[in-house]
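Only one chain comes next, encoded as structure tokens, the form predicted alone.
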Amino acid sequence: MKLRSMLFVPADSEKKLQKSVASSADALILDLEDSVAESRRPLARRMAAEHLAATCGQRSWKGFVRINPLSTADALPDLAQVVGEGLDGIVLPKADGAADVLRLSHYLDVLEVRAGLSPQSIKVVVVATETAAGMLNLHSYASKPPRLVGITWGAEDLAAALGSISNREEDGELSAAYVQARSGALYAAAAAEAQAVDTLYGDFRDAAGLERDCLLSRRRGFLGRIAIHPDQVDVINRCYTPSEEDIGVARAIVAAFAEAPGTGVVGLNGKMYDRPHLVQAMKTLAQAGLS
């Protein structure tokens, strides 16, 4: 499942749901949590379920729903309403570790049977760094919980959990605790063999800034990003798609190793490449949808 771009859409907004149909995002996240007032959640659940069912088979994007945290009374009603036709995945916020993903998976096991869906068909993307316990339990994702296809991170809820006045220093750079959260999400995703999805870029009017940040994010190892506005999607897709130059270099590395079976190092255009470069080249080709 390719998750270069995951666009948030408030599930209680008819206008935004209708506009989302033509999205070029890899996935839409119909939100039942932060962007929906508590009094409107029953309506949002119904609208999300209806939108997913109505667009099933007619869309290019995967349909995800961000439910409320498992620690709240809203989580089970969220799941009970939205698990059905057209649902591809759940975004789990404020997780305290892999045990929460496993618990969610058990709920989905039952709800898939009720809905007549194939077992394990609904996947999970977890927001792994929004609680202090979640930060301490990032290592738990090495257990590779079932259904987990992506790990993302967030700094705003973590700041609230830690009691921080801000998650940034006076110069605008992330404070150390939140740099740790970003790096921890990368480690956790690699250990879980899941995709690392970067957090949102808040200024949706700043396309140039978004592009700079996405390219830096990709260098760090993230394979996709959360979007909060449709205008961000094309920039995100472009930045997280390997360029023709990237693909050419990757193909050349793979070919050089194929021509020298059993060797640990090859020379190519005056540079030496070893086995870690081969692994990265193969990942680049896979990301581009090439074998």
Ligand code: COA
Second form
Amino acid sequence: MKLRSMLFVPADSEKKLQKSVASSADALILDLEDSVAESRRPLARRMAAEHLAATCGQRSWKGFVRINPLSTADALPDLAQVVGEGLDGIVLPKADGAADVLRLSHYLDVLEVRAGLSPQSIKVVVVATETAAGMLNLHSYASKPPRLVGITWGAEDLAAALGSISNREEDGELSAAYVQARSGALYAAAAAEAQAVDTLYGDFRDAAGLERDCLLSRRRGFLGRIAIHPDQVDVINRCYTPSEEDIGVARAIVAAFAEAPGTGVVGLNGKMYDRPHLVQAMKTLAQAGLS
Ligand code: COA
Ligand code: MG
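With the form predicted alone done, generate the form predicted in complex with coenzyme A (COA) in the same format.
And the full complex, kicking off with our chain again.
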């Protein structure tokens, strides 16, 4: 499942739900958590379920729902209402580690039976860095919990958890604790064999800033990004798709190794390439949908 762009849509907004039907995002995340007022949660659950069923089979995106954290009384009603036709995945916020993903997976085992869905068909993307326990337990994702296809991170809830007045230094750079969260998401995703999905870029009118930040993010290893506004989706899709230049370099590396069977290292345009470069070149081609 490709998670290059994941657009958040507050599930209680009829206008935004309609607007996002034609989105070119790889996935929509219908939100039941932070963007929905508590009093509107029952309504949002119904609207999310109806929207997923109504668009099923006629849309290009995967349909995810962000439920409320498992530590709240809302999580089970959220799941009970949205597991059904058209649901492709759950986004689990404020997870304390892989044990939470496993617990969610057990709930989904039962709900899939009730809804007549194939076992294990509903996937999970976890927000792995929003609690202090989640940060300390990032190593737990090496256990490769079931259903997990993506790991993303967030710095806002973590700042509240840590009591930070801001998650940034005076010069605007991310503080060390939050750089650790970003890097931790990369380690956890690689160990879990899941996709690393970068966090949102809040200034949704700044397309140039988003583009710069996405290109840095891709260099770091993220394969996609959260969007919060429809205008961000095309920039994200473009930045996380390997460029013609990237594909050319990757093809040349793969070809150089193919031409020299039994060799562990090749020289190309005055540079040395060995096994890790071959692995990365093959990942780039896979990301571009080439083999
Ligand atoms: N999904 C679908 N449609 C959206 C959207 C979204 N995430 N964000 C904005 N739109 C729509 C608006 O309704 C508006 O529609 P219209 O042209 O029919 O009037 C259009 O896109 C332009 O929106 P704009 O006026 O630029 O933004 P806004 O002030 O209406 O909304 C936000 C700004 C931040 C409130 C909105 O983008 C949003 O709700 N984002 C998602 C928030 C969220 O889910 N947060 C939780 C995860 S962190
Ligand atoms: Mg939050």
